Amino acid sequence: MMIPVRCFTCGTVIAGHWEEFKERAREGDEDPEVVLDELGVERHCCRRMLVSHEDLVDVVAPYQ
């Protein structure tokens, strides 16, 4: 659904780097590996958190 606002694994809050995350590294042409250097993401559990979620909101939202 939508990004968590904290990391399952560590509780670093990390939603606030998820807009700049898919400008960046989805939607644009950077490399997320970078993206996430320069957002001073570090934790490879936060790193996961971000590459790997997936936006469900848009598919969901009609079945409510």
Given for the second form:
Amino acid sequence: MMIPVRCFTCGTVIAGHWEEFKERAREGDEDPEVVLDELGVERHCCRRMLVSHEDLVDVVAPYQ
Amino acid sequence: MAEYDVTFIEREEREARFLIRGVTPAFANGIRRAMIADVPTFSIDTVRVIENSSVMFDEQIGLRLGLVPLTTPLGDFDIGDEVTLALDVEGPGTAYSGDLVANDEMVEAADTDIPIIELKEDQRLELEADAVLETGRDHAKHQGGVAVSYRHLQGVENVGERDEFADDESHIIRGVIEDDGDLIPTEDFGNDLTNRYPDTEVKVEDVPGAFVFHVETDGSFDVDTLVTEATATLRSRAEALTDAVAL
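Show the other one: the form predicted together with the partner chain, since we just had the form predicted on its own.
Okay, now the whole complex, with that chain kicking things off.
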């Protein structure tokens, strides 16, 4: 639904990076690897949180 | 008291790497565990929802709020103390952790850009929440340290020239190496010893009693506070034990 607040594995707060990541790597055409490096998301456990996330608020909103 | 020595390799507000010499593996692990479980932080524990017309259930919002790190001025509060926070956001828009307003100005969201929930037209989130000061032993959301770890300092010794026909393989190593008293993080040479010592045979050995800690905090306080508070809890427990067994 919404990006998890913290990384499931290590507990680093990653939610704050989501909007920039989405804008640059999902909607934009930048390389996700470069964006994650620049955001300072180093560990692969934290990186997968952003790479594998899908926002679902827009999908469920009509059924409220 | 035993002699020990601390050297910083990397030192930022929320992340640090430092070397401690002259401690036993048990003591190094004691510090690590104390940083994770014994240093208290504020975290939202009880939520009173006044209005929630968002697409998420109250419980899901409560979980997200609990994970938001709150700045924790240790020393001004005792374990169990509560601070009340309020959130009131109306859609369309997103409710962020920065929208949380506390009744005590010393406590606030450490990161203000965490999205709590996206609100559509006519949706509203209004709630009151109690943050409580507790330790990581009680609940993982109260852990101030994130990914706290240590590894041995690795001494690298030059043992002569590499055989002319030796396999041209990389020698990957992670952490911090010590070469003639110099401390070098392995990232400086791409984690590959053959980059730093080409055509040289090297011997890598753990340096006894020397541990390189890597400490990150979730923003509740800085690394210095986390480490000093962790060692203070170790000391207070050791003193409690001394008192308990004293004749």
